[in-house]
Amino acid sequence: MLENLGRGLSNLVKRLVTSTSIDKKAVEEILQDLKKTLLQSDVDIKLTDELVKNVRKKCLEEKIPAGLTLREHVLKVIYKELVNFLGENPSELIGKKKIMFVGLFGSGKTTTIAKLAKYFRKQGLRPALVCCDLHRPAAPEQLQELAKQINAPFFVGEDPYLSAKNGLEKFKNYDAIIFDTAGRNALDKKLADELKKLGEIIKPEEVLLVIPADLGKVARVQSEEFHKLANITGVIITKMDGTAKAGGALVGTSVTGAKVKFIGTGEKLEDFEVYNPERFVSRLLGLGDLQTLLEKAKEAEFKPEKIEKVIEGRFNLQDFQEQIESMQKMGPLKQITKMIPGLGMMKLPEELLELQQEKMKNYKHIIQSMTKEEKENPEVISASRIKRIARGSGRPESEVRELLTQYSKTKKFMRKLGGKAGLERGAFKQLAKRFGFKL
């Protein structure tokens, strides 16, 4: 997520924390790097200059609060300004009855509707889906199939307007009615007129604009135009997992005055989270986001005793397999590591972060072919045992060795972190405690 921006910002924080001394000259260098990082992530130059100007003024012109060093003050200011820059407070949709989705062609709007409906169901609400997109071939079929997957009712009429009118009546007793409209360029007059008319029929309490992260700076123009057409009340950023230029989309949408409410972090219906600026910026800076991590762990039904064994590096191969499977339910491993304080600044084994679902299935078969002794004490696995395990699992010997290597690397890495105590101490944690970061 936001690879370039996150890497650049976490490197700045690492410099702040590890430098032997921080003076005004060092702060100026950091501000120049901050500006460069934001511009490379497609953030508008005017907004970038404004943010850097605010940080400079508070760091170098205003009095440092009592109890903070210049180093700590600079980090706190950068954190707070980025939070303000990206929206300040999280925003919810619970309690909104009629929700209309708008967005560009190919923005991931229809899938995002299903993600939101699934999110509502997790909150104990009853959502219903209405298709008002009769322009794109197979659009109704796609939304209907997604509705089946999340066990939500679906309706489509003979034209967009009948869909809206009849859908309102059919689902009037549901907690939330979500309307899918045709993907369009905001400057397309015919579709723009249709969108205006649909708004008059539905009278939505929320109009959500779906913007793909890879839109970059163009997000600003499109957001302005959609806002004129439909009075945007909230924004959802999709495709956050596949671009380095999401900074432009995040900031560009601010022109509507509407907050980013959710972000899509992958292709699965589970890859969806409430946008919380404080947590999001904490991740970008490499300071972690334990609150979101714990929420995801709860949803994935992690067993506390198993988590502790993994953190302390005391796990065996059976534990390893169970925790990897649970982590996959939480989302891509690359994203999960960003939620652990300090981990975003460390060079993690790329092969560990890029393990694919299919490979995990193979690993499961391999582990199931092992004896109880081998699972509990992998060090006893010799060349002859590798051959037997490979035959039993139907996988090549090279893959058995690869699993053992990954297991060993992961165990060493967790021990290197220092276990639970290691996560609760150190420079990053101490800095966080001093000025209220929620790590």
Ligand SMILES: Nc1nc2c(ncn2[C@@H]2O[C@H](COP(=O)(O)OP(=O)(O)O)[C@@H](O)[C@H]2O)c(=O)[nH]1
Contents of the next structure:
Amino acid sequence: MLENLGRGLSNLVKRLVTSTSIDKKAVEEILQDLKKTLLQSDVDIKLTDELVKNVRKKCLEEKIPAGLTLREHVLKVIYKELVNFLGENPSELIGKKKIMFVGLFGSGKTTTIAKLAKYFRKQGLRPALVCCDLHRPAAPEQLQELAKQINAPFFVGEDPYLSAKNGLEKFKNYDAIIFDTAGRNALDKKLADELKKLGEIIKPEEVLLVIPADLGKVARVQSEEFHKLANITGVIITKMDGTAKAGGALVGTSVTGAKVKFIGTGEKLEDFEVYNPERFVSRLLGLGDLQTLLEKAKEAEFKPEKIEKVIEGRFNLQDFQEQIESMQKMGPLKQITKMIPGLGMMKLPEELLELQQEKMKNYKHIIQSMTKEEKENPEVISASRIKRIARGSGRPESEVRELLTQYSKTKKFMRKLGGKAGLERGAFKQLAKRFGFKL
Ligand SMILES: Nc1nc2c(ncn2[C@@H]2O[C@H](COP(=O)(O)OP(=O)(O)O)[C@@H](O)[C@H]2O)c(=O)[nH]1
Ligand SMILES: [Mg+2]
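Next up, the form predicted together with the ligand. The previous block was the form predicted alone.
Expanding to the full complex; the earlier chain stays at the top.
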């Protein structure tokens, strides 16, 4: 998601953090890079210029706040300005009962309704789905099928208005009623009239506009048009995966004052996130999504001192096993490393990242078959011990060897990272602190 923008921005941050000295000229170069990166992500030229102008002004003309170096000041300004452009604080839909979805044909409304309903269910709420799209053949069947998948009740009437009216009555005891509406190829008068009438019947507390990210900067015009017509209370940007224009869509929509509330990042029902501009920008900048990481770590009872131990290459197989267990609880390794500040932009060995969950499980069994001494001091593991461990765990000897190689490779790699990139990691840690993250 947002690979181009993310790569461009995190490279820029990396340069900023690692260059030996930062002066006016270096800041100008960074501003040029920032501009190029934003334009490549289809951010509107006027907006890009405005953003770069703001950053330049704050970096070079304003006094650097006490306690910050120019380097930190520049990064903080870039961070703040991006957050500013990408929207306000996140807002959830808790307590909103009647939710109406609008958007053009194919934007992802129906899919997103199912995603939102699933999200509600996870929070222990009971959603119900009503189909008011009788324009497109098979639209009710699509929503009904999705409703079945998430185990939510579904209703469709004879026409859009009867759907709305009777659906409201039928599901009045549910926590959230979500209404799907018809899209057209363009926001013509017919669609406008239909949406207006539906709005009068439903009296929704929340009207969510769905916009696909591949519209790029055009998203701005579309959200302005819908705004004029309906009382949009929020926007969901879908298809953030697989387009280089997502940055443009996100910035374009946010600057209209529309609140982006969620983003869709794939076709599956799980590919859905609450949009949080601050987190989003730190991820884009490669600062790592520390909040999320820490939350996940807490859930998985992951101990910070253990993370530290691993990052610094001071760990044995006992720790390795605990890591594997915690990692398994936290999710795919590739995602986790992206969230660790500094690590996100380093190239971790592919083999390490692509360790399948299955492999992790086997490794765990192998380690369980080792003695305490072997776990604490893997260097003692000889060929005959390998044989015994293989027999004990029911895994082939080659896999025991593979695990040992993997372990020492990881250890070596982490040590190198701790040594060579120590400065960089230190810098990130400090920056993270400045941004209010506890590490
Ligand atoms: N890659 C990707 N595809 C999506 C996403 N959201 C929806 N789609 C796909 O977009 C197409 C249109 O979606 P649909 O919900 O029927 O759009 P609607 O006409 O607005 O109701 C379908 O093929 C969906 O699978 C997303 O976040 N990522
Ligand atoms: Mg639809």
